[in-house]
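Single chain ahead, by itself, as structure tokens, in the form predicted on its own.
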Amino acid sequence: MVTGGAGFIGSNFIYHVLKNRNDINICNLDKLTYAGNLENLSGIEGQYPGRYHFVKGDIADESFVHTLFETEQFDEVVHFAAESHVDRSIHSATPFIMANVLGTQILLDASRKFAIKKYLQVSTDEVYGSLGETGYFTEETPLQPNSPYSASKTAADLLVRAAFHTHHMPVLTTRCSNNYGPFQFPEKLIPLIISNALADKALPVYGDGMNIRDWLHVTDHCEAILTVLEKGKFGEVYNIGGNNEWANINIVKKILEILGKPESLIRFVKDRPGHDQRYAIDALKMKNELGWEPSYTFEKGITETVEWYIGHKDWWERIKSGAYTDYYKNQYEKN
């Protein structure tokens, strides 16, 4: 079972697994909230007949989850499903607690009850908090979340840890740096900048734009997760990074350069509360113990990503309407 498989990383992971592993079948469980989009998986059932099916449901619904586990008899669970946008968590944290904390515990309970062979928790480097100008997050870095979103993911990670130490469950945890690539919801930095620039709209950049992130192509992330699922040691945490630090403002300028758009589109807006200054992942454990390291260069990855959004204008134009439009105005245009 893949939870949250209609989202950005989940849908990319499903494609990656079905393409590269002929012996794996997938049930995709997704609630289809605003960021879940079945268009991401259009035609996949025909492309991989008998190997994929979709179930709509809520991981925080205990009765539903236990019935699904009993019916489907899963061997493994890869848990992506989460409320994941920091800005939204600042406006209202409750949905993040329900999905990220309660939902994770319900999945763990069902996994233990029905003797799941492997459970993989997909987490984030944001659980570590913020870095200064030097240093990197390792798997031993203390957990110091600074937003309601990252606090909810930290709580989920600790529940997974407790499941291993208390119940000896076959659990694995991955923590990744910022992802980019196809099918990313346009509230996140890179697709937001690409789609706004293509429409010649203002490009909102928080603060002075000097917040730094380590950018990882989603395909590299999917391969890393599959590697951990197949080779990882139960109870362990694995950091997954791109070795690719960029200040937000330089990402924006790079996208404008690729698109041939003017930097006059950039508009600096009021910084968000608790905005972490820098994230950077030390992924040596993945390399030394499991033999994984990223294959994408950022030049190749960002160029391909821009080209994907140019070629899928209908996809993101349909998304950037309705409830998303209301959110966007509230988040950026009031500043």
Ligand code: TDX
The other form holds:
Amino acid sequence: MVTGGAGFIGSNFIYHVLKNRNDINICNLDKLTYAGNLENLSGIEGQYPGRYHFVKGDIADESFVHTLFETEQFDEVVHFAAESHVDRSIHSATPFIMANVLGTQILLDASRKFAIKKYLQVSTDEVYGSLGETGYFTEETPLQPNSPYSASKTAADLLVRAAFHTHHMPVLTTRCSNNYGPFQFPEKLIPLIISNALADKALPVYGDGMNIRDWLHVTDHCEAILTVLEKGKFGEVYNIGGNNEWANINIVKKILEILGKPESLIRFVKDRPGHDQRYAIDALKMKNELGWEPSYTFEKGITETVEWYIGHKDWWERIKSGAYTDYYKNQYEKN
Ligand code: NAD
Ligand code: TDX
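After the form predicted on its own, can we look at the form predicted in complex with the named molecule?
Below is the whole assembly, all chains and molecules, this chain first.
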């Protein structure tokens, strides 16, 4: 079972697995929140007959989850489903606790009751907090989350850790840096900048634009998760990253250069409260123990991603013209 498979990384993961592993069938459990979009998977049942099906439901609904596990008899669980946007967690934290914390414990309980053979928790580098100018997050870095989003992801990681130590559950945890690629919801930096620039709209950059993120192509993340699922050691944490640090302002300028749009579109806006300064992952454990390394260069990945958004204007225009417009006004046009 994949949870959250109608979102950005989950949908990419489902395609990646069905394409590369003939012996794996997938049930996708997703609540279809604002971020879940079945258009991301349109035609997949026909492309892979009998190997994929969708179930709509909430991971935080205990009786529903237990019934589903009993009916479907899953072997393995890969858990992506989450509220995932830091800015939304600053406006309202409760949905993050319900989905990310309660939802994770309910999945762990069901996995234990129905003797799931492997449970993989998809986590984030944000659990480690923020770095200064030097250094990297290793798997031993203390957990110091700074936003309600990252605090909820940290709580979930600790519940997974407890499930291993207390119940000896077959769990694995991955912590990845920022992803980019096709099907990313246009509230996140890269798709927001591409789609706004294509529409000649202002490009909001928080603060001075000097916050740094380590960007990884989503396909590399999916391959890393599959590697951990197949070769990882139970109870262990694996950091996944691109060794690819960029200041936000330079990412924005890079996108404008690819699109041939002017830098005059850039607007420096009010900073995100508690904005983490820098994330950078040390992914040596993935390389040395499991033999995984990123395959995309950033040049190739970002160029392909910009081309994907140019070719899928209908996809993001539909999102941007729906309920998302209210969020956008509240986040960017209120001040
Ligand atoms: P996303 O917001 O695009 O997708 C999340 C999906 O989860 C959506 O389809 C949504 O409908 C579903 N969902 C939310 N609450 C649910 C619930 N209660 N029950 C069932 N489904 C629910 O997120 P994403 O960017 O694809 O991230 C996926 C996972 O990867 C998250 O756990 C996130 O913390 C983690 N992660 C993301 C990044 C990144 O850069 N995007 C980096 C590292 C880790
Ligand atoms: O309008 C914007 N302007 C801006 O300057 C937005 C939306 C973001 N930013 C900045 C904030 C961050 O420094 O860009 C950077 C990236 O922002 P997001 O795309 O919101 O990602 P981030 O906050 O880094 O979190 C992401 O990476 C880790 C994902 O959303 C998380 O789900 C994942 O865990």
